[in-house]
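Heads up, the chain below is alone and in the form predicted alone; it's given as structure tokens.
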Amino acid sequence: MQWFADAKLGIFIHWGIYSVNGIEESWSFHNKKISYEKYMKQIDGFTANFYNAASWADLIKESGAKYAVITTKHHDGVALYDTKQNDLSLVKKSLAKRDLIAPFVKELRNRNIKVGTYFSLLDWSNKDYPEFLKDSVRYKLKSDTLRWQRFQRFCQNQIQEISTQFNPDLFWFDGDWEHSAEEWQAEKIRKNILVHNPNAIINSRLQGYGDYETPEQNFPVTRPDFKYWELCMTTNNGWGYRFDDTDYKSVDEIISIFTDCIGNGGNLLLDIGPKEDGTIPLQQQNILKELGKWIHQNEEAIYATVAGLPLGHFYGASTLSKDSSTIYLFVSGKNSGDIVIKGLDAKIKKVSVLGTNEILKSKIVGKISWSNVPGLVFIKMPENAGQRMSVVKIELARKLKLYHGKGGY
């Protein structure tokens, strides 16, 4: 898991036939916003005419991400690679007529970016899968076990195809909520993946057989209890491309979310949704480029760091060097007043602004000679510290030690 812990940023890619009409992926027919037949008709308009896997990989590299996760098959059952298990793929059914995953995997590996593959366990298009629309089922699982076994073989075989064809570093499962671990044969899925690649890691959506947690959209307010985790979040409101979804998060907002993630010991998996022709919306390109520019300016405080100061010691996000001798504070670029650290029981050697080498003055307030309670550390931020979030680097004379007491005498 170490590469994952050090990666900090991944890019999520939701690409599929739903980008043709710019509607919600899979859920639009499942929730009866559109008929299943009309939804599936979109496959005729999927071209990938301007898809360039190398330019996609270049953009991901520029963003500062260390891994990328792409949809191989969403809940609609349409595969983006050349599956041999059925004919429902963009290779066989769409105008693209080619495997869209293989070239992207190749380009990621050429840039030393870890490969992640999204795969939906459920498949609402498969006639052997019990569930279909939100208020209908094809059959009751216990009443037709042979049919369910047939679907299990189909699902396991597709996972095996992805494993052998692309050898992912990371499997990102989804759709597990409709059945139990036993029904999914989750233990068998995990075993088969690790037999092929013992170093592969798996997200938590495998009914308890994953390696890390994956909260979605909603940021945890308190630091998660699990050791490894990532927040998956969209750049606008939807996962796939929607022409009417222009409610994009600003770069500053995404940087704030990103620093909160790494400050709490997690990663951010930031989503983009390409158009059916393979072009990535300019707004999403700009977000990734600007985020990457900021990350590369401050990478010392990001990569190969660990979770920062616990809640209450600093009102903001922070990270620590792995040897705990350096604190990195993430401060809003428009903050020109004092910032405060509480409970720092270690001598400060130097305070500076990362990327500028500007030395900042620090002051200890309220320290009493006969008490072991440390004083408050006030650090004066310079005027107009930066247009984006600034990083304050605090070098300590020894390893970090924090006071967690209640004061007193």
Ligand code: JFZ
The other form holds:
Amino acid sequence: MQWFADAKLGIFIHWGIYSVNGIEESWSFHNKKISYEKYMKQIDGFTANFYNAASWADLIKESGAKYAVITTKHHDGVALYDTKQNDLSLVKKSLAKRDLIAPFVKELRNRNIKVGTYFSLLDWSNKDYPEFLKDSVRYKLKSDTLRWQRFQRFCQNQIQEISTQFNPDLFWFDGDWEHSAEEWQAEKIRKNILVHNPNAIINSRLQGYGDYETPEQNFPVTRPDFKYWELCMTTNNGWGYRFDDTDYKSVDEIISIFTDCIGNGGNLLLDIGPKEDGTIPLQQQNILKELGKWIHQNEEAIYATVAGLPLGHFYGASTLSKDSSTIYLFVSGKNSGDIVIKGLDAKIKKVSVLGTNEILKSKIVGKISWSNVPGLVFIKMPENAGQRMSVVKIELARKLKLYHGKGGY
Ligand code: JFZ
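One more: the block was the form predicted alone; return the form predicted in complex with the named molecule.
The complete assembly is shown below, putting the previous chain first.
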């Protein structure tokens, strides 16, 4: 899990036929906003005409992400790679006429970016799959176990294809909620993946057989207690390309969310949705580039770090160097007053701003001689510390020690 813990940022890619009309991925027909037939008709309009896997990978590199996760098949059952299990792929059915995953995997590997494959276990297009529309099922699993076994074989064969064709570093499953671990044979799925690649990482959406948790869109308020986790989040409102979705998060908002994730020991998996022709919306390109600029300026506070000060010591996000002798505080660029740290029981060697190396004055306030409760640390911020979030680097004379008590006398 080490590369994952160190990666901090991943880019999620939702690409599929839903980008043709620019409607919600898979859920739009499942929830009957559009008929299944009309939804599937989008396949005729999918071209991948300007798809350039190298420039996608360049953009991801530029964003500062260390891994990417791309949809190999969403709930609609349309594969983006050349599956031999059925005909429902962009290779066989669309004008793209080629495997869209293989070139991307190659370009990621060329740039040392880890490869993640999203795969939906549930497949609302497969005739052997029980569930279909929100209020209709094809059959009851218990009433036709042979039919379900046929689907299981299909599903597991597709996972096997992905394993052998792309050898992903990370399997990002989805759609597990419609069936139990036993019904999916989750244990067997996990085992087969690890037989092929013992180092593969599996997300949690495999009914308990994964390696890390995946809160989605919803931001954790208290620090999650699982060791590894990743927040997946959209740049606007939808996962796939939606021409009417202009509700983008600002770069500053994304930086603030990102620092909060890593400050709490997690990763951010930030989503983009390319158009059917393979171009990435300009707003999303801009977000990734600007985020990358900020990350590259502050790398020291990001990649080689672990979760920062626990709740209560500092009102903001922070990270720690792995040897816990350096604290990195993330401070809004607009802040120009004092910042305060409570309960820091360690001698401060030096306080500076990352990037500019400006030295900051710090002062211990309210340390009582007869008490072992540490005083408050006040740090003077420079006026107009920076356009975006700044990082205050606190070097300690020894390893971090914190007082987390309730005061007293
Ligand atoms: C899932 C997918 O359904 C979604 O399309 C996207 O791929 C995202 C990353 O993962 O998100 C969910 C999962 C469950 C529900 C909604 C979205 N749900 O139960 O309503």
